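Here you get one chain, nothing else, as structure tokens; it is the form predicted on its own.
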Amino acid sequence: MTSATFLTPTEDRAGHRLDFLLVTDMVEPGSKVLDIGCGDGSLLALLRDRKGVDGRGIEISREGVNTCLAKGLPVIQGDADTDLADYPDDAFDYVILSQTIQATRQPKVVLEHLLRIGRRAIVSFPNFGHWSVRFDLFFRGRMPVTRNMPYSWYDTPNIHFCTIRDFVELCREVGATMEKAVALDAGGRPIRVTLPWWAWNLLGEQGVFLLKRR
């Protein structure tokens, strides 16, 4: 008799995060990729194994860098707010910023660097406009703690909360073309139906955008 396998809603049977699988689907095989804020290297390893990318990573924490190096990933310690200016134009096919832009000090400047360094940029972030966030603020009068924003207000690394509509407006300001935009539900699955931005802003827990320069 075999035991049943229970999955967390945000992972597949192999333990891969569903948002990472979506990002992986956006990347062409064999591409040159820079993953900024790559954490423990899970996304970079997935891209290497499934898409055969020539991947590089930047991670601010020494622990994260050491974990990546142990996986055989070429990752250096660095800060998105200060180190991206050193990279030349069009150095990569894709530059990825996953769940990190809200933790940067200058999100607009960072996004401009992504679009300069890469021929395309992929950005994902938690949506502060989700209905559950609004519920906590309106009815409980407290800053929300969710699966995608698991920190209390006093110890969160997130310093620039934004909504999906906020990010769409930022893309317009920096002159980015949105080649693909996906809102993810609470389980990390894409919201498949066509909805206006205000509905995505209400129902999507995360946004994932594939961008390029105009």
Second form
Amino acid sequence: MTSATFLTPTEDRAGHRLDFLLVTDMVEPGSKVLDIGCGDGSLLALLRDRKGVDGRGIEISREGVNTCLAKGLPVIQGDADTDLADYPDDAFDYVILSQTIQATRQPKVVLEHLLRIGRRAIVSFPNFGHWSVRFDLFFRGRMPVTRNMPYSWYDTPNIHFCTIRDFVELCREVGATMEKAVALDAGGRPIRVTLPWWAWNLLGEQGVFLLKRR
Amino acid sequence: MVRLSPPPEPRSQVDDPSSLVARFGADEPLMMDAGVPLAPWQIGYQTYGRLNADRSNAVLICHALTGDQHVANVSPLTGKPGWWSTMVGPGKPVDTDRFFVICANVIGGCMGTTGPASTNPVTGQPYALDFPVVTIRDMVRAQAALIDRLGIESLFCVIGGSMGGMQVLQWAASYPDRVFAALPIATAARHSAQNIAFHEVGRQAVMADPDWRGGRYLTEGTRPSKGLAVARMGAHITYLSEMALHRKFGRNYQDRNAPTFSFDADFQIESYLRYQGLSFVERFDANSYLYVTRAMDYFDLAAEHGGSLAKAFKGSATRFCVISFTSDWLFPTSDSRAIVHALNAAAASVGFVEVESDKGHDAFLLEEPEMFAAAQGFIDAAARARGIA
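For the form predicted in complex with its partner chain instead of the form predicted on its own, what are the coordinates?
Now the full complex is given, and it begins with the chain already shown.
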């Protein structure tokens, strides 16, 4: 079902986030991309500069939108939970949801919109199944606060955490085919493909998935 | 002819304004949406900065309902700074050191572009209600004729707020190849029923003034000042917000400590509105107010395209940036979002930001750092893409 790909760690000399570089690798040059929750536009700018994509963004924070506009990126202030319904089918080659699905109110609905609006979807998220998370819960009895999940439980915007296994199950439920699945370790490097799912779920700090509508 | 009204006389700017004027003769009629040609006609305008050798740095500013071409210079009528001198000028977001900025008075206006106060060449008298009803598209058509006259093939950017934003949208829809970037602010692709209702109240106030004389007040030497002032007072409330009114005036008394038990202007807000009404009639023609409000009422860009706003922008290569304000209830953010959704559906390039402000619709004319930041970022990025130094 999954053809997980082994990718060599990409150089980070320019200060680009490794997960952004990984996403960039998944995108065909010259394609049309929507980045939902695009923040300050770093990924969109990377996609534009490296892959010549026609990129658009949605960002909830005003500061983020202004930063993007100043970079010449067409970004609209909006909310993944409410605004995706207005986009027509197949409007984009790729719709990217980078480190955002855990902050949506209705992750399943959002994922369904992604697969409807884009011919492909790329989703990355922090893995709640990572050993450090399990460690905090199991031994300390506390909600985990990690580098990837820096918030306390009472003020976190991340209201729908999931594990890599949970996400794989959700993909099955919404009828998405996984074209690529990559787990990144603490250093942002992809984990060896030869490992089984349970090891990915234990060792991966982040999951990055390239999905296609079935 | 006896003049009953005190100076300054708004009509002084009508036929020979204190600005540049482009005149179009009987052989160059302006075809109006009402189905009649307008000829001869003229358009009063101002320019700032210099057109570059490529003719690629021209910016058109479109003014709102009661604005004029004096966007960044002292108004010849009021002596006040240009109405958008916070946005347009040297070092401002619309930098006149970099761009050639054009701003023209709209068709139907009273500041040098042909309108109901202009002299009808057939009768030698002001047109009054013989002037054809104008539309936003007529205004844009007149601006396009001016741009042609100036020898400019394509505009770098078209910018405007409120009714100016309607013109920006119309420009992008009517002349997509002539607009590189578009910045519609605090506007809508169609005028809402509520806004038409407010305009109708204003028009009825003008027409109920016995000095309106069926629109022939200029010929008869009267002025419907009371009616126009009431129209302005009502409209002015819609430009503000409850929060801004409370912050500025609250329930404070004007030059007194207690109510007078009369209908005098006891409250500061009453005194303020009366002042707004009175100062407005000194600079604006009552019939122009009827015509220009009507143009806004008729504006429905989707209706021109089979009811689909997305079709109005289909295939557009223009890059858009839409801005709205949280406390604007006259052109609420939902109106801007409708534009953004249509642009998205048309696969156009669009940015959108809702600026937090308690100043209501008027916010676009005021000191709003977040609006300036968004506009500046968008304009600078577009200038880079266009290769403007």
